[in-house]
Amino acid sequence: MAFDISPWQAPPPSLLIGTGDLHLWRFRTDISARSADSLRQSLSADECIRADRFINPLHQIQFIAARYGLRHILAGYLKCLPAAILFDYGEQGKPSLQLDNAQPLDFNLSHSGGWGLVAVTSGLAVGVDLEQIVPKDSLLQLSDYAFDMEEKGLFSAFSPARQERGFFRLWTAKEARLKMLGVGFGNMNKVVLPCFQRFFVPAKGYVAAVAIDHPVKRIIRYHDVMSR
């Protein structure tokens, strides 16, 4: 299926998203502690509680940056302040906009290492996953847990030199599908087929995948710059 895909670019002053469009956003989460303290003021009380649960200060900062990044991006579509956005959460924690928001948007957030990633559609279910490629000693055990028979076959076909990157590619694809459906990771080894799925590299040393329940006509990729 042919569709347009843009390079990573700065966002326009006014954001609009059409039916069949998929917007992918990337932004840095390795901000300073001072910036995190400032951005925290735009988060909700429950988001601040979640941030405080992190023992590692770096992980707390990355969480704050990721949640603010999501709010900042959605605020561009909704024409409001980031702090004004209200979320509802599904049984497995997938966020959605509360019904009093006029514009129908579906979105999903993932962050890993120093990067955050947000996928936005015009109301079509979407899931996205981002992973930093880091050495793991238990790839075979993780693949047995996470992958179905077809995916295990794909994993075993990778050469030793490509096995680590291949694992993360399959992992992000599976997790994006599960996040699209809003189901828990206990369903990792079940077959879940989206209508559209794409693997991509958002930055050096990272892999990502996006899944959506409707064919895509166009993908626009934005690079958002927040306070560091």
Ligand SMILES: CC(C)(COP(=O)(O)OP(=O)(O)OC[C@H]1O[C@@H](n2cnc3c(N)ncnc32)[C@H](O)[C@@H]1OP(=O)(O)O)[C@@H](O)C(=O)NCCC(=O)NCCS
Given for the second form:
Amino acid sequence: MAFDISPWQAPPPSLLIGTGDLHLWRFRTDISARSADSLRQSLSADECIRADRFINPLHQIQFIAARYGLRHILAGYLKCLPAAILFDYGEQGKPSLQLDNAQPLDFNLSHSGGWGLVAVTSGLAVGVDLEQIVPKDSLLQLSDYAFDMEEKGLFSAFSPARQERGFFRLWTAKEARLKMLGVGFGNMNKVVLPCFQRFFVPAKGYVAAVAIDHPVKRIIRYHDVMSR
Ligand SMILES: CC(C)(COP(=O)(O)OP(=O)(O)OC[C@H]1O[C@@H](n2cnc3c(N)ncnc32)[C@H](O)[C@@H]1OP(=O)(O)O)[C@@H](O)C(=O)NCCC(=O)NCCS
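Structure of the form predicted together with the ligand (previous: the form predicted on its own):
First the chain shown before, then all remaining chains and molecules of the complex.
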């Protein structure tokens, strides 16, 4: 099915999402410690507890930036403050909006390195995965563990020069489908039924994929700017 896809652009002052639309948001998570301290004020108590568990300060900052980014983006649709958003969590940790947030919005967050990515739909299950391309010396073992028969076939068909990028393409696609279902790595080697799937490059050195269990007519890509 044909669909439109926009370039990355600044969001409009008032956000609306229609049925069949998919909004993709990218934002930086490599913010300063000072900005992270200030954004932390908008996180919930359980998010602050999670932030405090990170031993590496860089990971803590990236986590705070990602959770704040998610809240900031959702607040734009819900016309509320980022701190007012209430999350529920699925059995395997997938966050969703609590029902009293009224508007049917589904979303998924992924973050890696210095970038965060959020996919938003008007209530249709969605999964997104972002990976920074970093050299891995165990691609074959990882593909053995993570891929089903068809994916293994696709992986082994890549030439040595294209193997690394090809691996990340297949990996993000698989993870996006699993995240759409609200499950995780434990189901990595299972076959996940086909759905709308799109691979894209959100920034140099990164790859990402989005999966949604419904036809998509339009993808609009926004760039969110937070103080760094
Ligand atoms: C879902 C999962 C595959 C994502 O792993 P990842 O590639 O490291 O991380 P990503 O950046 O792509 O995604 C993380 C975000 O996905 C969301 N998420 C968490 N669990 C999810 C799930 N089961 N399905 C969909 N989305 C999920 C959260 O917003 C999370 O962000 P947060 O860590 O800031 O809360 C992984 O967490 C997983 O396998 N979870 C299953 C349950 C599990 O193993 N739990 C053990 C945790 S201690």
